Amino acid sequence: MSFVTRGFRGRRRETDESGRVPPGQYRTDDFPVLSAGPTPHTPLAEWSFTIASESGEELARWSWEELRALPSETVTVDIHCVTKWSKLDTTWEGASVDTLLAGIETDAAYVTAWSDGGYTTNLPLEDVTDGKAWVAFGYDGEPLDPEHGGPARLLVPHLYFWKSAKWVRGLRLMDDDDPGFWESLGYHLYGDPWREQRYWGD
């Protein structure tokens, strides 16, 4: 069994004059799938989302029903995968990370997102606040498909898409920038597509 899911290349469109596709990327109309490991299937009755401190202390927790009862937003954004495809004008529904962090006092500078299946990714706290990130449960007017991270994934569209962790289950507030799964294997700690920050040293 392959560790990384195949079938992520997409149908290439050779030209793009919108100014919205970062260097080294090509525009696709497909939504390619790339996953590290099998797709998890957690029953919604057992699903929860947690905000935790660096020590693991639970600071806030929502069941699926509680998450869906929070104020949600519909956003249309461009997304950019480190495998060099970009998809424009994608529409998502979700709860903003600002909503989830409301009322939590922290001096943390970073977060680690963690997911079903053991995946993690690290982000500066400022990159998931002030309207920059969501826990998304809908795509294109429908519930988010499991292959694309459903029931919920992190959505951080201004960074390469591996930072938008699929099957997300929580955020841990961190004092230091602790590399996640792909970052530990050589991917860039930050991942700005406009600066082509794909790998260490970029």
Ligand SMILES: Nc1nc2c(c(=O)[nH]1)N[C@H]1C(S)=C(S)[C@@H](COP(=O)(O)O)O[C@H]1N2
Second form
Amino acid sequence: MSFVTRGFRGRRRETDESGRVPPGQYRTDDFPVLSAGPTPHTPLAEWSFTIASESGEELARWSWEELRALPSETVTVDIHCVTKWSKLDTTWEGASVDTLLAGIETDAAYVTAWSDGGYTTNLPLEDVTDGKAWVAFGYDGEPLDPEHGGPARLLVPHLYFWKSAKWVRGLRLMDDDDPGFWESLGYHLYGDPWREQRYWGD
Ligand SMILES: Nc1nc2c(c(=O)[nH]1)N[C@H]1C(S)=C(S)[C@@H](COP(=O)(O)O)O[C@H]1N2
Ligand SMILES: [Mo]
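The structure above corresponds to the form predicted on its own; please provide the structure of the form predicted in complex with this ligand.
All chains and molecules follow, beginning with the one already shown.
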């Protein structure tokens, strides 16, 4: 009896039946803003994107114009925030991280993305390569809003959205997995929404 009632009235009906909303998430059409600090406003003339080695050596760097001159892709993906909202079919324009890493020889197993304002987040290298991550500068056909990470943010849609560092300025190639901002405060090191890896121990 209670089984039937839960099946009929439970979460799945209230949220989404597409199979695209991970466990514990609800679907929203809004685009909430989640920022741990103020929105930085780095002038494009001072903006650059850097690939660095673990020791901090600069391996490659693009100015804003150089980044925009790279081949770009338009992708439509679902995004999932650890605070439980998921948004389906978001459309972004950006340069694939594969394009940025092309020509860089590395034995690194992880990367740490860093941002204006000091935010960092850690990811396995294989989660930002092979078409899984972008440095995105457009959203819904427009330049990316500063509050959503403009001029450019990392976009790694298959992991919880805190991995998609707003105002991203570079990737550091790491031998070991080094917890970033939220990961140091208890968020999961990896953050797979389909396995509900929200916090340490999940
Ligand atoms: N630099 C920076 N990037 C960040 C954050 C942040 O506070 N600072 N918040 C993260 C979190 S927790 C989420 S859910 C998404 C939110 O992106 P949005 O504000 O565009 O929805 O950005 C992620 N990237
Ligand atoms: Mo988040």
